[in-house]
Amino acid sequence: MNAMILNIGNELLIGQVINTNASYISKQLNSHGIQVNKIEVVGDDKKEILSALNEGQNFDLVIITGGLGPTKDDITKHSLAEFMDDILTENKLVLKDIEALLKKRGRQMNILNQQQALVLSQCRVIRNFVGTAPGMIMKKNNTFYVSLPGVPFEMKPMMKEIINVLSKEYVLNRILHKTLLVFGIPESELALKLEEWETQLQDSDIQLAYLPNRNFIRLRLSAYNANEDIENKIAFYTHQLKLILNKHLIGEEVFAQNDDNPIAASLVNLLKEKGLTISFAESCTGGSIASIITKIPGASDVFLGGIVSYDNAVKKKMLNVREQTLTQYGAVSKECVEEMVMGLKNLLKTNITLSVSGIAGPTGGTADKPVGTVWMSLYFDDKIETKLFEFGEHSREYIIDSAVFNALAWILKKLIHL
């Protein structure tokens, strides 16, 4: 089965809001063996909705998002009944969900509420209860279409409804993705050190892909039509794959875990495994690194907690840091993160403390130490290593994802390569 995702909403194509829906539906599909292969996204505009229906009609499933709302600017659903060739008739259920949803929210219906249980006459709906605008599944030739409301709140638990009703019809195939995380190594030298090992994967149906960001590199084992066999041979090719990457492997993306973070998952993870607790001492990254551990289900195990020292008042009173130290070498300083981090060692005692301290910018900076200099220190094992990074005069933003991710994938090459 395969599949095109249509997002219609002039939000998404001013870039005033990132298109988290599209990458959430590919997961949940392709995790459900269904292959998407086209995402398009159109504005709330009759001609251009019609003509993306249209294109529609040469995959078996099309997900449509966006344009529910009670407001005029949302016209997903009349483009919907025009193309059908159906009309819009109130429906009952939805009717009632509506009321039970105002209800509960103390509010009154209104006539916007009570045109948002008009649907498609011959479709089938997908019932929403934490907003107003219901689901719709209609079929036309031999294309499914659903529509769903663009609030990802709102379209997340209704497409797991879709899967429950899709996987019930169909005998879908199973599709296996592995992913290993790489790091301080360049694509193209990657590549060539695989030159070899990759041969292996040419006659099988294992696609391999190489998916760089600024910070590592994602190397991905796929397979559209999984079996046992297809499972194990990748079994054993990123087993190959591990000892050929030595060093530079610093974790492992869990696919259907829909991290954000596939490192802080790894290092949680490896911390969980090896019984230690870590505690972060924070300047520049202003809480960054706490909240990103925080996030992944587990944390709690491990992280104890941190400081967010971002003004030197906070540096000297909670973190021990000397005044004299602040004068003489700055709050930027091999110094100043030393003592950070042995300050908070003392307070609470985990097995590893990190700390962090730079200029983010975009002032602050001087010849001495420009904006995109941070210097961390990191407490282990009894010792304290003291690393200066220059990242150079980037966006704040830049400056900050890029000091979280070298403390992460600092702890994590220590606690892999033991």
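C-alpha atoms forming the largest set that superposes within 1.5 Å between two forms make up the rigid core. Here the structure is a predicted model, which is why all the values come from computation and not from measurement. Numbering follows the first chain given and starts at 1. Compared with the form predicted on its own:
Superposition on the rigid core between these two forms places the CA atom of residue 105 less than 2 Å from its counterpart. Relative to the superposed core, residue 248 shifts its CA atom by 2 Å or more between these two forms.
Once the rigid core is used as the reference frame, the Cα position of residue 83 differs between these two forms by less than 2 Å.
We have the form predicted in complex with a further copy of the same chain; now please give the form predicted on its own.
No partner chains or extra molecules come along with it, only the chain itself.
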């Protein structure tokens, strides 16, 4: 079964809202054996919507999000009615759902709320228990059309019902993805390292994808129409790949649950495996390192806490940074981060402590310490090591993200080679 995802909304086209719906729906469909062949975004324009709906007839399934609200710019239902040659009628069950939800929220029904109970007369309704816009399942010729709200927390609970409906109509193929996370080697060197192994894949019905980003590389093995033989082959090639990658392998990623930071997840897992604890003293990163770590399940086993010492007074009072150090060397200095790291180490007694202080910009830089200057100190294995990072005069977000990644990567490398 193949699918097209159609996301509707001017806010997506102008970049005001990030299109997370497409990513979520793609993962869900892939996980249930439905291959997504196209993702399209159109604005709140009837002509564009009708054109995209017509193109959808080239697919078995079209999932549509957006444009189901009560305001005049929400025209998806009317466009669908025209495309399906159908009419909108009030659905009594949907109306009751809307009334119940509004009553729970202490609100009165108005004419616009009531109009949201209008659905295509020939559709199958998908009830919405957290919002006022119902979903709809329709069929034209050989294509299923599914219309869902654009608000993610309303759309996501409806996907389960959609999968149930489709599984009764189709025999869904198995799609397998095995993703390994690779760290500490450039993509070009990795490709050369895997050249011989990759040649063996050519006649195996298994596809390999390199997915690099600024911080790490994903290697994804994929098989469509998977069977037991293909599953065994993926296991065999994955085992070989792990041996070749050796210490560059930092973990595996579950395809349908890859919202966590892979570097942070690998770090937490290694800390748990080795029975170590960690803490952070942060200045320019403002608690971002701790925030990423605490998003990982099981972080409470290894992360004891941290201090965001953004102001110098906090560095002095909480971390015992000396006034003389700040006066002579400044907050962004080797001397300051070393006192920060020992101050937190003495306070929380963790096995590993990292401190960071820098200039994230866009102001605050000097000739000696330009924007992008970041100092870090790491207490590890009863020793202190200090590094200077110069990220350049990029955006504030880029500098903070770079500092967070390099902090996590530094600790991860130490643990891998421990």
